[in-house]
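One chain is shown next in structure tokens, namely the form predicted alone.
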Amino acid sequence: MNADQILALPVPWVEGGQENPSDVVISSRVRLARNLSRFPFVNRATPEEKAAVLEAVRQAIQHEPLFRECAWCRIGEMDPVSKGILVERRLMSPDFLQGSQERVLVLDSRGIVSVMVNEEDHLRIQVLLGRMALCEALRIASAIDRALYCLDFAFDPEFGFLTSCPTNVGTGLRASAMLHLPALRMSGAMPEIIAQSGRLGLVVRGAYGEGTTSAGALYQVSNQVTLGLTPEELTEKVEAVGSRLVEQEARARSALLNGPHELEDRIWRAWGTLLYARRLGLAEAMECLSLLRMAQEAGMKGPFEKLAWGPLFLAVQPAHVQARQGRLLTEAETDTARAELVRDALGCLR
């Protein structure tokens, strides 16, 4: 598969937000880890048990309506751009980029579920929504979890799914919702939410999750504990905990935009930027579209109010960049092809 028909593809959670630009939560995901019991984890498997869960993977696949149509693609034949793709848009992990030929990314033609095939564990289910739709993505994911279970996962009746990292083990899920939260960043709130989370078995990360950084104050809040609750249970968990946020996210908002002008300010020169800057980084173009995304949400008006943010926000990624120019770019060029397409983009909402 290559970049063009990557981007063919839907993307529900980008898409799916334009319908309702107010919303703090961007997207929901569950993924559950899952190994084979008749093989060693993959961090312990040789080139030939690792080919061979591939193959028993496929075959199970090939056999489940649930993959009817879906893109078989093996991360190792894939170029720099397309691989970058991906993972831009959530279909995959960043750790996923150092492929083999035993590694093997299962995506459906609807762009919700992917499947990794030999990454930490045998199999990575990940199911992608927009908006908080946790106990959707749960269904979706559990559906799949059992239309596959004749590979025989590794379980065990005291500690339930074994994993590689302990820390998955149990039910082996993992839910998260993406929320944009610049307000409670503004406000200095965020050190404690983080503390807070972490003291309710929960983790708040960057946008692609650990490791990573918020830009564009978007933040991932996931469950950090998968033994001794529920799939059920934890899913609840972390979407109790990202209402919360939403509701302190709404009262933050409220603070800056009843006090003095100086948010109105930062809004006008995110735009001036967008609009008339030659070089755009990648952490600059964000910074100023999430402050676009804030004026949205608050009702404010001036020309961002049409403006697509989730397609432009995906836009301005280095790998989409380089995409659209059909060539791999140094920084500087991708800098520059950022700024030119932001401009485009903006110069018709005028």
Contents of the next structure:
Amino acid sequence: MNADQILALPVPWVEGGQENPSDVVISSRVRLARNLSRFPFVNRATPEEKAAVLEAVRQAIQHEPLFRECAWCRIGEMDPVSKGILVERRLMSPDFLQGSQERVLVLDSRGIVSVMVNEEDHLRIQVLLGRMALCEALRIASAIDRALYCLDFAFDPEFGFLTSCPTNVGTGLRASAMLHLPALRMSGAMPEIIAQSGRLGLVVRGAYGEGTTSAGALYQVSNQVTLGLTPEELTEKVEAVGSRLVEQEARARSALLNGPHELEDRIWRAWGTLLYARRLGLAEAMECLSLLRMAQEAGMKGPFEKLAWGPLFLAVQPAHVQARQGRLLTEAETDTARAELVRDALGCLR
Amino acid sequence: MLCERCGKKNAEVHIRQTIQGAVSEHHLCRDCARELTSGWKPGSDFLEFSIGSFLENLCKTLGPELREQGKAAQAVPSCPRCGLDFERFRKTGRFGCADCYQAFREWIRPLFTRIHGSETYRGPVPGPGAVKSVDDELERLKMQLKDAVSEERYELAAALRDRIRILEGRLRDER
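Same protein, different state: after the form predicted alone, show the form predicted in complex with its partner chain.
Time for the whole complex; same chain goes first.
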């Protein structure tokens, strides 16, 4: 698969946000880690064994209706821009980039399901949906999981599904929701929220950049423990905490918007930056877009009302900028090209 | 979740560390995090700490069998299939194959309790493909149940009993 073919795939988690722009929850993701019992885990497997895993997976999905329309991407044979786009669309992990020949990404044509073969575990089954849809994502992931039981997954009655790292053992499940929390961040509430989530066996962290100051105010809430609770219980827990954060964000926004005009000033400054900047860094672009999304959701009047946040959010990511230019760029060139494409997109809205 | 270093306080500091492409995650309480980062200087490894040191600590504090016998951690049997020894597992924090779990079973239960607050799986059981023979599996579960009861590990015993009932039910349906 080349960059153009990947760019042509739908990105439901971004488009989902467009249909209902008032969603604080951008996307929901469920990931299952699985290993084939008859092969050593990836970190101890020879290239031949990893190739055998790949072949077993290929045979298993060949006649499986759930994988009828899937692309088979050999990571080692892909160019850096194509790989970057897949990471930016969150269809594979950044760690998967350093690909050996035996690493393959199986992608469905709807842009929802991706399966990484020979990542840290033999299989990483991932389902990615727009908005808060963790239960639906789990339902899809579980159906794929069951369809692949013929691969004879490593399983122990006491410990559950066996994984390379002890932090994934049991359900092998990581359920995560990506939330846009600009008001909670501005009000300084994030450090406390991050600290509290640990007590619940959950993790809240920056989705882009770590810690309390994530670029674009995007945060990820996910389960930390994978053993002792069922997949449904884990997913519900993440969803419950996600919903609480949505409520808190709404309250924080209302307080900010009813306050002095400082926020309004910041929003218009963001608009000005995006419209006139000649060089635009990724973090700055994401910050400005975050403010404009908040303005849209608050129903503020202005040219940003018609802004399609999702597509522009993807377009400013480095590999997407480079794909548009059709070549690898230096950081400075990327910043210039990013400013140009944002000016074009916003210019049409004026 | 408890701090993976002291195992006493809640983990409130979450660290993702990448060294030469290898990513590891650590979950510490504020005190342990402060202690570990006090000597940190820009440019040095973020933390001179790995899951290995945690496991090492774990073996010291939670390996009564080992201590009583006065044996070192090397006394833990190596995995008969992939050859991974416990020492290496402690250093890398990664198992080598499915059989490592069987080989290190006694030593990894406390580790799971610290990471997950539990050592017993609850969730779907893969179909017949994963269980070679239901009879064999039943036998193995019954033995584990006997051990669990004698060790007064009732949470595990209850989970095992549930699973035995499911398998027995399945067998009855099949025959």
